[in-house]
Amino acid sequence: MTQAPATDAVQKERSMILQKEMIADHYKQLEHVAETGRKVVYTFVPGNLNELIRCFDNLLPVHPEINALQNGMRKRTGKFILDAEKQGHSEDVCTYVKADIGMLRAGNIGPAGTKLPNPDLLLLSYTGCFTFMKWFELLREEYKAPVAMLHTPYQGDGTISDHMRNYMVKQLREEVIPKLEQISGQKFDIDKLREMLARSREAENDLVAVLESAKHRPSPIDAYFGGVYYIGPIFSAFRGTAGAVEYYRALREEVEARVAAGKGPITPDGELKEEKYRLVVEGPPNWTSFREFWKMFYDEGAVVVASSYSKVGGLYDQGFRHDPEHPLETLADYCFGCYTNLNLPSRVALLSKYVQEFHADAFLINSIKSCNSFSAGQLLILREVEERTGIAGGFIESDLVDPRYFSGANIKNRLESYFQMIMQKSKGAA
């Protein structure tokens, strides 16, 4: 995912300004590909091969789900989704898909207000979400573009074998890299890939330091709502670039300064002064009412100290780093480790670990109506995490970018009741 949502009301620090400039420059480059002769690769956030794409100088990545969430922030996706449904797409289909198809049919004007270029290649690095495959089938029909698929074996038993890794590397060598060479007109340079991976590793170290900072009291960050800003560059078009290294260095410095000063996270209405509840959250956020949704938490003094969504593009906090010494193997391992490619026991273990290590007193699931990759099994996850950690879980429901499935009053009532229960349990324990 997940690039930073657009909201001018958020208090701007240097890292936010850097990210805004990076995103604006990227869309500007996409706008002018006809003049520059650059080629465009559409791909997804989880398991994306950004370093491999960008080691070809004239290739630019586009992430359809980021376009959908950015349009959701701008209140545009409701009409796109209705238009897609009129064309025969079911109400139960992922709303990212319908928002993308609706945008395409409306002229393919992207979140920046300029027309997005058609893909020269659809690069599908499948990581646990079956919808991605169907999505690219639809885009192949629309754009008549070639497809390169990198199939990532599911971690059914929670482990990665040498056989699985070798299977991935073979695909990279025989399927993906030849397609990238063909559309770019350039030969693959493994040394350039190593340089990109080294920059990725540097940025990943700083991102992990930022995420781990939430173990402090008060937490200097919100790892769910604020976290979508932090993960934007590294999960999307900028991992492996010098810009990403600069961004994460600046972000880490800002967060470490907040820790030293004993400050809480920044919200759209300024700094949170009092941390009352520490939460771990499972599931993506709602984008069409993102600020309203966030406000329901910080108005109650609730801070998310860890979330599964901030791991959808990589489990860096669990030790993974891109390894320049083994460039193709490390790309495979990255894909294996994305959150949506983990089985339910692995997800339960990870979320329980977050509750314990970040000293959370609440565990909340935001169940997304149209996202099977996250929502399947969430009630089981809730009960298992409750049993392992001893804390009471909460459950709310919304959707990604369909405004019809965000009931602000209902969610607010459920959250207020949940926080009251947490408060009463805390008083009882004291």
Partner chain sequence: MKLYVGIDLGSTTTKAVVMQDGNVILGKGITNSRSNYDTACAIAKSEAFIDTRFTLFHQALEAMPGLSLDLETFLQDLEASFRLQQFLNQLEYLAEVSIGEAQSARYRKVSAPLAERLNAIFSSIAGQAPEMFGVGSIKRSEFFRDLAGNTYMRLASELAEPDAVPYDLLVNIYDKSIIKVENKLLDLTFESNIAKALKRVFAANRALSKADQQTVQRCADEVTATELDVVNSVGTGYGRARLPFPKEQIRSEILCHGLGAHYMYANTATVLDIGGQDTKAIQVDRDGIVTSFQMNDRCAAGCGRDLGYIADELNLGVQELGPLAMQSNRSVRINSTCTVFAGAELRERLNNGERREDILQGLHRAIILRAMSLLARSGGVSDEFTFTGGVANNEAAVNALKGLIEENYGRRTINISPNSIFTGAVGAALFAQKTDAPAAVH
The other form holds:
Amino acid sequence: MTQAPATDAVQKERSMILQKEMIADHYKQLEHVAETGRKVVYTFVPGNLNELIRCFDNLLPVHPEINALQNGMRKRTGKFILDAEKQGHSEDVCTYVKADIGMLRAGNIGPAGTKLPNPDLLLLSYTGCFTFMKWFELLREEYKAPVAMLHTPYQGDGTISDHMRNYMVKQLREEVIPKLEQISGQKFDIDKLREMLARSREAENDLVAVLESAKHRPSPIDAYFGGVYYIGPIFSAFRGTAGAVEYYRALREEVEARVAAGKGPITPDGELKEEKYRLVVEGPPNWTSFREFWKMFYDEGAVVVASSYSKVGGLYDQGFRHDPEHPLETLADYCFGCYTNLNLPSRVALLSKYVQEFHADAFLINSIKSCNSFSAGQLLILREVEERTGIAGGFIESDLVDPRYFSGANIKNRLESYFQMIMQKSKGAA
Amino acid sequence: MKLYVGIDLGSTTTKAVVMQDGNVILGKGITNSRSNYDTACAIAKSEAFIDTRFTLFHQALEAMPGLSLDLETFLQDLEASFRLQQFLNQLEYLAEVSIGEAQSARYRKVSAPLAERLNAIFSSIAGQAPEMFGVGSIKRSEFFRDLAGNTYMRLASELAEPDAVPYDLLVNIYDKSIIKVENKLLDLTFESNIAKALKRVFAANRALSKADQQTVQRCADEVTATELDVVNSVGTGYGRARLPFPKEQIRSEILCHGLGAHYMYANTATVLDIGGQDTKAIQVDRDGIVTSFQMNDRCAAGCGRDLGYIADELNLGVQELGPLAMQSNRSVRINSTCTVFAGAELRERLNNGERREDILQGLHRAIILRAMSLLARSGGVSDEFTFTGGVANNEAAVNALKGLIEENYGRRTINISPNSIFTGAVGAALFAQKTDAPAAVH
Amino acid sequence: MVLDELVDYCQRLYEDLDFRSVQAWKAAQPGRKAIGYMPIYVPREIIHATGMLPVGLMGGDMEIIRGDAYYQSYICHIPRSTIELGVSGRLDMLDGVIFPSICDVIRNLSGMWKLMFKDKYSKYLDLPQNFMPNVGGDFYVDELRSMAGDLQALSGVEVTNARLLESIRLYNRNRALVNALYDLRAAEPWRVPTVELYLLLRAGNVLPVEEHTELLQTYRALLDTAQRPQLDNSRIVLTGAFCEQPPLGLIRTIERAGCYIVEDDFVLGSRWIQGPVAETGDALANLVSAYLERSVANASVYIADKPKGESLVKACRHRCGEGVIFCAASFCDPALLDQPMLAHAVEAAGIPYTEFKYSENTGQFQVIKEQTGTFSDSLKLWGTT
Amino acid sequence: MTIAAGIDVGTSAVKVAIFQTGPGTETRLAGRVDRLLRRNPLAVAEESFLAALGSAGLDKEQVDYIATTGEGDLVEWRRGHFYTMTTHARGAKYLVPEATAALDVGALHARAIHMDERAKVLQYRMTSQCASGSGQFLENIARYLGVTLEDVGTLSLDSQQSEKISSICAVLAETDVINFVSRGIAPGNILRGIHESMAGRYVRLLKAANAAGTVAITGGLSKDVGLVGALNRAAEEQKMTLTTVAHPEAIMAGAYGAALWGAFRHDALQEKRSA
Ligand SMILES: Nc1ncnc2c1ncn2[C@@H]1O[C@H](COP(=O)(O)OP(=O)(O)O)[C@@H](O)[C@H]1O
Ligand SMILES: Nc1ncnc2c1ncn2[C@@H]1O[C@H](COP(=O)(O)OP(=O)(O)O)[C@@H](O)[C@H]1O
Ligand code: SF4
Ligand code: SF4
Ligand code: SF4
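Switch from the form predicted on its own to the form predicted in complex with the partner chain and print that structure.
And the full complex, kicking off with our chain again.
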């Protein structure tokens, strides 16, 4: 998700270049921790505490999920997963974990081709998914690194109560911050955190403007396939940094220009000429055949106008912003609000709202074999959203990074049938 | 005459439907799918045209004043005779290929006794053929492969001798030859075979008046000469991507089944199609437009092919399974989730002394249970419900389905057409009428 | 009652997916209410203290007709059977359902329940993964208090400290009897077949605790009258089956393939707290500290300070197990992700192991029989290294 | 001297062996294979056993221990039962003394067995409830292609190219095969493709069972030279150092193993009794 499309045919926009540089620089810093003496904190995307990590200026974050997905795009994960399975990992479980373990066994060479440093701390904030907990238990065995655990309670009732928030703040104070201080050897400075949070907020505003632009017809962006690039910096190592602020400002300007020009989204094969279908998509994409998968959509003139996947690292479009006035509480609220930490009724409501507000004529679920957090319950989501919006939904199945579970022909068959159905329906209604 | 053709190239069977302007079905044809898709299509289409000409023939005779014969009986006899003729043509070719095969170098040592056995087998089959096609006789299958194969295997096991011509060898010769026969386009058309068929019927039915014979012959000539002009064709089905059609003339089988079922029963809301390798649950709106669907994936368990495996295992034809299962009032729970393993489980259970009928009933129930879960996933069973695909011909499956629907969804009108297997092809033919693409079939 | 009758009775309870015993319990006294809960740990004491019947829901082996409509093929089985029970009306006698935090599947099921059974009480009970008394402990007290408040409103019975202490006492007694049976089975496994022990535990899901305690006592007494020969079997510790339960046939298959199961994690919730909960003082606080300090090690809770697998190795040694069978539900992420770590620990301790998966409706045990048989063959022919 | 019989009741054939063992010696007295072909396996087991006794010139009473394996636990007149992997390991060791692993490929299941020098099973993996890549599947395809089982191996081995099967399902793969035939692909290439897909699975099984070194292939498909060739290629591709050995009598491995373990058990019990 942090890699810019690299098709030569497409002219590189400034934002793409900025993002590329930002990431390259980050990997470079990781490569040189031995010399610079910086410490490395492994952590996850949903509910990440990037500002908190970054206010210790000798700490660098690494996101195993992003390594896994990047390796997926580079078609390295098939082998990693097999290796992990050979080590006794089950076929049935999350392939992100197995891709990570496999990479580690193969020498921990990251997606950028450089060796990743071992963690000095495993910051386990496992918002919205139990597998994260298992993942770091596994890494703890591998690296013998200390773990700082941040348990985010689930929004079982669809609300955040004070006792949930207090629990989080206490964990931050008594567990997370002390461990960060210990690893970094630096004292926690709450004012520095406030500064970071203020910058986060700025970037968040711009990101929301970008996502909202899809309400235009034609939509200037694809909020799923393109979206995964847009959310890259803010969901990972860069939220709260000046680089992210700059990136999102540039991105927003570009998108606004496209709106003004009445242009559609950019795809790997150039600009989309005709917007035939407007989709809302639920569920993560497949990474191992990302391009092939995307092509199945733009070849049919289908544009994703809103997606839940672009909310796994925070639901900014629903109003949440990091708040420098209440630094720890805001981190807690951020964690509570990540998409998969919402209960099913809230997810249904949100998706239905997207369908309506973004004037979508199709609703598609890409169900991921790996991910119970997303997938368990999606068939009910499908039905509920259909009922509330009156739109016929579509359902396809694939996996994140396990190439064995991406059956191109099958998905194409289903998508084709689905689009034909939508077309026939709109004609029939006319 | 302006016609539209729909072709459904399924995993097990290939179906074709010929439709006239105004959505009237004139003819249907079916054959088993085989390695050569073009051949399978051509045969299904040729069969549909034969059926079309029979329809026209029927219409023409009906319009004839002064015919004294009993038209229905006569046409039944004629059709049986026609089928027999087709069978004999194919059998002749099969014999030729088999005997040729027997002369190949690898069988040199046994070529003489082998040829003798083969000759005996084929003349015996030919001898039995008229009885197989007699009106009212129960056939194990409609397809040459199975019809000839069944008899062949039976005769082979009688005539085989372990030390001279072993059974396996005879089986192997058949396996090799049948592919060649199947992939050769023999001329089985109405035009070329009706004369012989008529001759046989006239000969058998001495009571037929000369005048009637003449009228019949005249109508037959007329029908033979009628130009059948195909305006547009649409293909669908599992193998649709390999049909020799341009993309505009191909439709997803889901849409076709939806539309086809709507055509057959206008109030259809839910469609279940169980074919050889896939099962689809489809919801349609008042216009027959699909609103949601589910289908099985990557695993063929619970589809029609299960029945095929079991039929092979029991040395029966698929048609015979349903009636057998209906003789049971106790269904054994089948645990295998795999088509291939179901055969092994069947063997195991038979050895444990369970009754064949009970196991079969359990197996039908297991297939339907899978379908029920797809139905549930697609949005349940609404009124009216239409069951399509080959398995809808199977009474035990239908019975299990009816029970489970009533238990879980309450009373529903359940439609099953005798033509259910053609639903996809009907839908395709309707699409052919809707779109105005030119007839670009090669 | 003779032993066979008692076991039969338990088996009937186990097979009764209409929960007739619960219906009968409710009918016996107007106004009675019952609360269902999903597997693993829920403090049943609180439900009991409101006079309601806690009913353990553990899916079941049944024809799934509508449950599959809610789950893809790659999700474990128990949520679909639970939904099947729900949509077919077989859970109508429940006045609410509690979904403890076990995994993402159960967590999401709690929301599905809210969507599907809108007018029934349902609660997602978050168990803390932080075990500091002032952090996780405080949070848990709040969670329990809020749940107790809900249950109080539902039942109209106030959860007083005294009532709760009384419930704690009853459940302590019950747990002690269960533990004693486990001890006996480990000492003389031929006397306590696991199939029976399992059925007895399952009876505890639907019977009032008082009745179940009596049943356990009767069973224990009857065991002394039974003549059961000792077989040349190997001693096995089974782990991984803590949520979706294996079908009875599977447990039987393992025993028939030459294994004595001497430790397991079936129906784990009823043995979640190790040792008694304090019976005096602040009852809620007692439940909380029992949870924080004496929870059994399990894949659904985070284990901060001990190496993974330590408790499994310990249990294996304690029970004189000769080998470990990892036996988890297919697609059960918590169990299956834990497994490599546990296997590693077991291996390091020189204990042989084998593994397979099941689902609650597995009907074919051929492969499992073969695997278990080979495992016990090799333990028998060659012993522990 | 101990006389022991091993009876392997499989899904498609019954195998019987009779051994005479003494300190350091193992003499085979008889062995036979009978295909089931829709007959009751228990009845066939008894017939074959009696026939084997006959050819060994023995009486039933002279046999000290009758051991079954496979589905043989249903045989009532047996003394003991050993599970398939236990016996295949032993049989493989007997046939191929240098083997460190066995790969049993039967009609429905495949089993990879890693063993030590005493034929003790160390680790194993077997295929599950899905028949993709089983012997049965191969048999079906061979029939479809009109190729006899004897020819399957050589046809595949002699062909230069292979056609990759895309479907994992044995049933859907049949359709793949039909597609191939429709594209005019030679049966040899198709069989080679199937062999490769099967071999890929089997090598993964072996890998998962931590097997390396000399692998004795046992079970019905050990006769299939095409599969054995594909196995060697797949192992090479996956950089596994494997030497596969398909002993001509490998189909008997289960029966041999059962007989030999039976004798071992008999002696152990005798010892116990005399002690
Ligand atoms: N007359 C019949 N009686 C019972 N079953 C039948 C009959 N005809 C076909 N079938 C079943 O239908 C299946 C084929 O269905 P069909 O709809 O033709 O499938 P496809 O479209 O996939 O080729 C066969 O596998 C067989 O089980
Ligand atoms: N001569 C042969 N060449 C190739 N394959 C064979 C031959 N004989 C038997 N087979 C295969 O071996 C299988 C039977 O193997 P076997 O190990 O006896 O299985 P099981 O123990 O399950 O009965 C058959 O399905 C067939 O595919
Ligand atoms: S289960 Fe889903 S959310 Fe959890 S780690 Fe895997 S992919 Fe991420
Ligand atoms: S069986 Fe495992 S994955 Fe399924 S609900 Fe239970 S704990 Fe969760
Ligand atoms: S279980 Fe059987 S039917 Fe299903 S994929 Fe496997 S081989 Fe095919």
